[in-house]
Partner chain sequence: MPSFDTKAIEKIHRDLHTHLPSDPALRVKALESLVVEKGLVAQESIDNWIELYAERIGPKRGAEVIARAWTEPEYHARLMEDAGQAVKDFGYEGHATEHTKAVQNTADTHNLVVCTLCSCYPFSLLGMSPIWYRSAAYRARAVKEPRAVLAEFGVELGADVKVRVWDSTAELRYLVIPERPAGTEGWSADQLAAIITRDSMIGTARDLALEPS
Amino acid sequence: MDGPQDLGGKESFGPIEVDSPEYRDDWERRQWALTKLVTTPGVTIDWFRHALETMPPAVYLSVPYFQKWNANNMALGIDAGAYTLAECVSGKAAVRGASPPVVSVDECEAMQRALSVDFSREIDAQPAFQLGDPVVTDARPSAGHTRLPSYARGARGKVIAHHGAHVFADTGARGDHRAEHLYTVEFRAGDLWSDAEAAEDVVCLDLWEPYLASA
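Let me have that sequence as a structure, single chain, the form predicted in complex with its partner chain.
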């Protein structure tokens, strides 16, 4: 979707704060932990990302990163019926639950390791493209979630890797967890940007087959 998250190539954000730390405040660390430790059943990575993209654009572009995660965790929980808006605003549970066991640091580490999740799937369809094939990406904006950034729409590139089929983000964000062939496609900077710094530099993107056509 043409949301505020689609930042590649957008202008006027100014210099990069090259010495910025990982966190500025303690609440950022706590939100990071909350996001990883408290998940709403049925929420996938694709629905998480899509939900975040639907924040009011002016808010998305102006608040600290982990504030967005905080709002998104609340929104996803409200959407799935885990919390109400009133509970999120007050910080008080309508009904208190029993205290769960403490997750130790070692158990946190085991949870962290288990987040090495395999997104590849076996599918019957043969890949439509081979290494070296010239391809062109869909030029049309996607109505829903997509991982084809706007700067690479309608662009000509070359397939440089095939990764088998992976769970398809666009349908996954709608609750349809099918898989499609996934490729790495290399684009010449000069084919993406009229004012490229160096035309022969390249940008590589991981793109699913439905984004691509033969060129």
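Could you present the same protein in the form predicted alone, rather than the form predicted in complex with its partner chain shown above?
Excluded here are partners and other molecules; the one chain stands alone.
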């Protein structure tokens, strides 16, 4: 969707802080760990991202990163019926059950490092594109979640890699976890931005097949 999260290629937002710390405060580390450890039924990574994108632009652009995660987790949990708004406000469960095991942030980080997750999927359809094929991206905006950035809509590029099939994020956010072929597409910077200074600069995006058509 066209929301405040799609900042790629946008101007007037200032330089990116490439040297900023991973976490600015200890509570941000704990929020990261909570998001990894506490799962809400029916919430996938794509639905989590889409929910973040529905925040009002003024909130999305002004609230710190992990504070948005916190608000998003609470909203998704309330929506799923895992707890109530009153419980969130009070910070206490209305009915206390068995206490879960205590896991430190360091232990959570070690658990994440040890994970080996394969996101590839089997698919019967053959890939529509081969390496070197010229393609053009869909020019239409999406009303739901999408991983095609607005600056790359309707742009010409070429396929430089095929990664097999993976769950299509756009439908995954709606609960339809179907697989689609995934490619890396290379674009000339000048084809994306009219004022690109270096003609040899390129931008590479990993894009699902439904985003692409033969050029």
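In this text, rigid core is short for the largest set of C-alphas that superpose within 1.5 Å between two forms. From a predicted model like this one, the values you see are computed outputs, not experimental measurements. Numbering follows the first chain given and starts at 1.
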Can you give me the Cα shift for E17 between the two forms? Core-superposed, in angstrom, one decimal please.
3.4
Superpose the two forms on the rigid core, then give the C-alpha shift of S104 between the two forms in Å.
6.5
